[in-house]
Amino acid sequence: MPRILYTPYDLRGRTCRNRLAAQAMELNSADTGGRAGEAVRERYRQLACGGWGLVFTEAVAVSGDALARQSGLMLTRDTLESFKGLVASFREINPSAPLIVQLNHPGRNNCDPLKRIKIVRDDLDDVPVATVTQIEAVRGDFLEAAALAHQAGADGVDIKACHGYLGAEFLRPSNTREDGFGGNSEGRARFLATIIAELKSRFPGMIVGSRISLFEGIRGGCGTPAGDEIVEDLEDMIGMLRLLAAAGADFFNVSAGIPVMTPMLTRPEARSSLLLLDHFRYAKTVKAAFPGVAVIGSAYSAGRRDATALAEENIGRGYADLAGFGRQSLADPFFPQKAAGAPESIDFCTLCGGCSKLLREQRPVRCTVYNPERRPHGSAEDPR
């Protein structure tokens, strides 16, 4: 049985009792409005009995105008209630486990085509580019939004800057704003950096983090030295870090890659499953930059067998604080449970991208090769 994988870990004053964390998958299962029902609630229910160390919610809109997905969770006061209930039911099995709701505004991504914003012009598409007023209008969905998920119970929140989101277009080398949003590093942070400072401020109990990546793949993407570059040099989104980091950021999550145009280096697939390197080295960077951040390492479903094995040494060399699985979550919600006692009957992701196809046309998101629905409920007992 892995060692270090079953030892505690101090989130800002809460115990992940394990270095296992479930990260955001999206279900695109949420009840009219955006609310929390039954499927979703059942989704993290099995999660709780699972026995993760730290549980992240899937991509949370915080408006009606933010949404990335057809049935989407939306949090807003009009499903707070629904929300409460989700918190209570995972707390009823499981009451350690710190819960963290991630937040997201898609921006050029939003389902809608009428709500589309971009933060630069450019010749991708015709996507109206945010005023000012409306960036400080989805900032304060943002605070809004993190104010009530503390209503709610959860832990704390996850900014989402990755995957091509509106938060990561910020951060980007080639966003050369000049109304105080982008340009130099301060400019480009400041979006998140001041939701991260007023969330501290407001709410000092708070776990406030960001699931960022590091590097995207395209030209002037996060992970470039500059607009008109392509090649990867990490530096200038380490000093990106620093800012969010300086602002009281407790965490980092860190990916890579956008889905719709990078998806191999977001989810290595069977025949790229040594992509999953270059997260070992971006979590390796950012916690060798960020000694007092917690670091989330990423991509660890595509290690499959290896996977704790994977985990268990980064974990002991320094390079992460903590394990993320995304895909292997969706297989196997009750893997942390099975991987310290019973290893053989752990449901291994198959990384045949059938969950991603189902997000992609819109559709229920599951586990396409296994059925989570016919496995009896775990324990949420500690598994060491």
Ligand SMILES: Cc1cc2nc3c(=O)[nH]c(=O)nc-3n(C[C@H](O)[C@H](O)[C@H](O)COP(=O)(O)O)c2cc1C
The other form holds:
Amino acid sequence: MPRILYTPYDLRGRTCRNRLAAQAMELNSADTGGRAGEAVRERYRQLACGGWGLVFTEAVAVSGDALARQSGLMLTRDTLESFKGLVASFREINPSAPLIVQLNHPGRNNCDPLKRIKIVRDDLDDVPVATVTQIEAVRGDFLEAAALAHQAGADGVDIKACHGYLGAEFLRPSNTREDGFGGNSEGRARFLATIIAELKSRFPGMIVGSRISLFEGIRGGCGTPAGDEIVEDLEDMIGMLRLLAAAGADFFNVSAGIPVMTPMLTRPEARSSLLLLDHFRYAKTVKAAFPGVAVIGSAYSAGRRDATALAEENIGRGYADLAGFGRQSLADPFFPQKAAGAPESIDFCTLCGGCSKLLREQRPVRCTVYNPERRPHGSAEDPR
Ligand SMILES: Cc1cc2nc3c(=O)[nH]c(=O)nc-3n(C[C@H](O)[C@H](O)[C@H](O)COP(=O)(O)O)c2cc1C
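What does the same protein look like in the form predicted in complex with the named molecule, given that the last one was the form predicted on its own?
Following is the full complex, with the preceding chain placed first.
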């Protein structure tokens, strides 16, 4: 039985009762207008019951112009009541686990081609470059959606800046914009840093942080030293995170890659599961640079049967504060309570890629291997 994994962690005054985090996983199952309906609630009820120490919602669009998936969740005044219901049904089962809403603008990955915008002037595609007016409007949408998440009762927000979505593009060395939202470090960090700082001053009790791709694996991408380089050198990104930490970031959820370009980096599959070691190094690098900021590591599902032992080791050595599980939380939402009391009953993710395929095809996402009707082991109050 792992020991450190089941010790509590203080996340800005909220107690995570263990070190296991359910990562953001898009379900593409919202009701009309991006509302959180019964299918979405059931997913979060399962996570609440499963005993996760910290739960991130899937990516939630900050406006009707920001949908990455046709049936993605959206947080606006029109959908607020459905989010209140989502948080309430989670809390009814699990009053303690911090629930963090991941807020997103998909940038050039918008599911509607006509709504695509990009930040970096590059030749990867012919998507229009966002104007300063558009950037300011999106900034306003993030602030508004965060305020609504607070109203809905969530504990915090993740200003998504990973996986090639809009927030990530600002941070790239290839972002040479000359309008205050690119160029030098301050310019590249401005969009995220000003959102974080404003939220921390408006809602001092709110947990605010960002999920980032420390290394994207593209030329001039996050984790390279310059706009024309592809070799990994994390110093530049650490400099970016320093500005976000100075703005008040409470956590960094450390990921890697861009699913539409470098998917193996984001979610190592069976034949590439060794890439998990890169994720361990990325989280360790961020934790060493920011001892006072909570660091969540990613891609633990790739560890399969060894995942809990690996998480125990990394957290024990101080390389991360929490271990994040994405696909494993779909394969078995009751993973934390089972790992504590009945590890033989865990349905381990097989890394088959079935859930990713459903997402790519714009279909509702689920585990394609295990039965979604399965029941938990014990009760939510069980695992410490
Ligand atoms: C179907 C699917 C949906 C995902 N949705 C999100 C998302 O909404 N936000 C996000 O930051 N990452 C998302 N991811 C990435 C996961 O959170 C995670 O980083 C990735 O699967 C690797 O971790 P794992 O090995 O624990 O699964 C998604 C991945 C998959 C396969």
